[in-house]
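First, one chain by itself in structure tokens, the form predicted on its own.
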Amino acid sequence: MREYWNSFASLLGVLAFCQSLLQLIFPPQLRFLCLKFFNRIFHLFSSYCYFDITEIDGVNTNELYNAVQLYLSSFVSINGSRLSLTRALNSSAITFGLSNNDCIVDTFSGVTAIPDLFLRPLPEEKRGFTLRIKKKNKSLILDSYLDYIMERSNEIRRKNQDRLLYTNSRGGSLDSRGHPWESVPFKHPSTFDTLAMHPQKKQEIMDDLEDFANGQSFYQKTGRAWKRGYLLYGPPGTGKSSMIAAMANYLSYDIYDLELTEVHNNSELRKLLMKTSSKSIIVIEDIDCSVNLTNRKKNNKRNYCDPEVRCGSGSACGGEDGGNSITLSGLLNFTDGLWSCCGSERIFVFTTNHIEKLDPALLRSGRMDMHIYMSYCSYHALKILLKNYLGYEESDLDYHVLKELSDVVDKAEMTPADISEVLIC
């Protein structure tokens, strides 16, 4: 036995010896083929076999790579010879990873996988991870494995990792990694206990999202995509930005904050869409105020401006080139079409301070299935906000104070932010 093993190790070595000896020897294009002919051999031989798991999947983003980048980093700082150590803009966390060509050990249910994260020579700079195991093993890793390490990094993004806020700064251009988003951590304290607004109401939200987020048999028994779309209206002021942050923070969630103005058209659209991960909010702020979209039965070319008015290159503003070209249908099957499936768990959140002003189709079940009224300040928001910025509870308090309070304030239709603004003074 211990010949055979010696064969084979001096079989490997001369196939090994030859690859060296044909990039000195052979044109580009024999060479090719005479390596692409020895690799097979090498892995005809060989009692493991490799995944490639990169960083970009065609033009969607590889969800894979995301989850086994997050697993490795919450024990690659101890585990790890040679580490990458990077922290982001504003962030108070540091992130450990694989530096180029090291590698990892993990063990599961008894198998030794070894993950090793590489930066590929392509064109692109696609980035991946390889994971070999042994070829007996090969059922196992991919059956429950792979399953693992994406339900693992859910646990550990939920727990430690920093959340990110998400802009089309740039419309829908791509940067040299292939992303049409840039990222800022995402640090606001708004949270559904800080929030100014009836206990009740509050409470039918966080009972929805946490349908939502712990849906998806449900999901997939009846389906339906895994989204869920809300329509925050009601005065500025009231608090509609502070809901947005509560719920991300609620679920852990990334936020997409989509700037409509800059965006060109409805492929640039489909193109961000796609680009969005799993667990995340998108956000139109404002839709009201975004883009022409209030009638279907007008012609779709009209933009921002009116298109009688003349722009100074003299041409209409909502013209066949000039400026946006977004339609209510191309929206529509943004939030609700065949392109919204590509991806799940997403949220959408619309905004407005004149729901009067959209059309009816943007408002049906399906795309805003929950329509949340952000009044003006009441009784219960009052009290806590007084608790926010006062430490003040209700018990705290003087009777005929709180029954004067609770009298007055329906009455003077204040907004949260301009109560706020004078306990604050």
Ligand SMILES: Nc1ncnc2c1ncn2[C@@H]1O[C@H](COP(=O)(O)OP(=O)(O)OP(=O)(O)O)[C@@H](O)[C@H]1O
Contents of the next structure:
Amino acid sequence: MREYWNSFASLLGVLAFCQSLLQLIFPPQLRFLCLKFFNRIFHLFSSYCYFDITEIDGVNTNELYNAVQLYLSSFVSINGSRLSLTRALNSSAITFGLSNNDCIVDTFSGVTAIPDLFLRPLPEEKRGFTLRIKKKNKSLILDSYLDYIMERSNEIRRKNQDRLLYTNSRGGSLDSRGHPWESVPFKHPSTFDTLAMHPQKKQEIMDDLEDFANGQSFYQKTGRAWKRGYLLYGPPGTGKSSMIAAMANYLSYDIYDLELTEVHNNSELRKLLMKTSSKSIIVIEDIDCSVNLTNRKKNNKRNYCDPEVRCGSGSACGGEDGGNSITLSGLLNFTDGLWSCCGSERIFVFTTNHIEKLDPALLRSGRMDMHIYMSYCSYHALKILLKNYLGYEESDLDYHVLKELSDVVDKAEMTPADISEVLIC
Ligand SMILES: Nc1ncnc2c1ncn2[C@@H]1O[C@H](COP(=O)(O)OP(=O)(O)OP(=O)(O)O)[C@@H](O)[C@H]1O
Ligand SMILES: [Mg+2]
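Show the form predicted together with the ligand, please, the one above being the form predicted on its own.
Then the entire complex follows, led off by the chain already shown.
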């Protein structure tokens, strides 16, 4: 590594010397021609090729430049003698960057040969980076290395950035950038540690989420869209919304809270879906209340004008796109159809207090992969609440008190929300 650095640095030194010599002796035009000539000679005999990644590409900003900048921040240690510090919008993390004329030698092991990659910031008047690759490795690694940088930078960005909670509560109107979603930083403190439920069930859900997040190759191999559906059901105050927040915090995903009553038709639903990003949880809360989703058979036999298969307040007819309400089939397409696969690594979560009101089509396996019953407070859940609110471990409590609690808690049919209120007082 050091070898490459030294040879490159000495080459730069020679070039800088030639340049200053030229400045002294020749007029600017001749100087320019000479430099061009030297450059040609240099590149002809060099075993490397060079790529400039500039900040601005014509009038557009260069996405690759930002990606490289972020990627390099993962290399630079705080011990460096001179570093640039940045903090991006919506980010709580500070990233480090190279200052001018510093360079980094990277090795990329995605291919058989280990290529020499050399990233160096361009001089200040032209902000950018130079990437140096051995000529013989150029075709072998260039594309895959750049893809790798883009992927890594997205990962770093996601890790550094505050997660966002999106809503479509403005109805169908778009913001100034043409986005149908509005967002605020997502700061819900619920985690799987604070969630009161049976530890075994909790672990099952965490394992399932983990498998999903790490399952890219499985989904590719089996030809399945990389998405997963969870249906959370149970009485009010049993932690369905808290579970969604815990999932998002566990996986570091954004949340899209879809307000179905604000969606006018199926095509609008599709557009909303298209504008969601990967690594996100798309939530429809209280699905039985937001839409009338019963009796899909009628939906199939009759037409979309049947008020029983429509949702929202409007009931004007007009087919899938012309009307002002969405249909059950539109919603099923949203979660399951071809459009659900635009983007990847997305989780759908539906919640309901009344699972019996939902159409079997929504419940069939494959559509909602996991049905999670959020129950009244059990003894195990109670122990977690006692720890959260009062700091009591099981060992801090008297055996008889514990026995009494375990006897009464199931019969009491109290929700974790009820018990939390009692414990706060
Ligand atoms: N399982 C739980 N673990 C920890 N806290 C809980 C749990 N269930 C409820 N709570 C507490 O009760 C409050 C309300 O819970 P939450 O909103 O998650 O319930 P919900 O099931 O979504 O209710 P709803 O059906 O009315 O939407 C939470 O802010 C949390 O403090
Ligand atoms: Mg809720």
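Computed from a prediction, not measured in an experiment: that's the story for all the values here. Take the two forms, superpose them, and find the largest set of C-alpha atoms that agree within 1.5 Å; that set is the rigid core. Positions refer to the first chain, counted from 1.
- The rigid-core alignment places the CA of Glu151 2 Å or more apart between the two forms.
- After superposition on the rigid core, displacement of the C-alpha of Arg132 between the two forms amounts to 2 Å or more.
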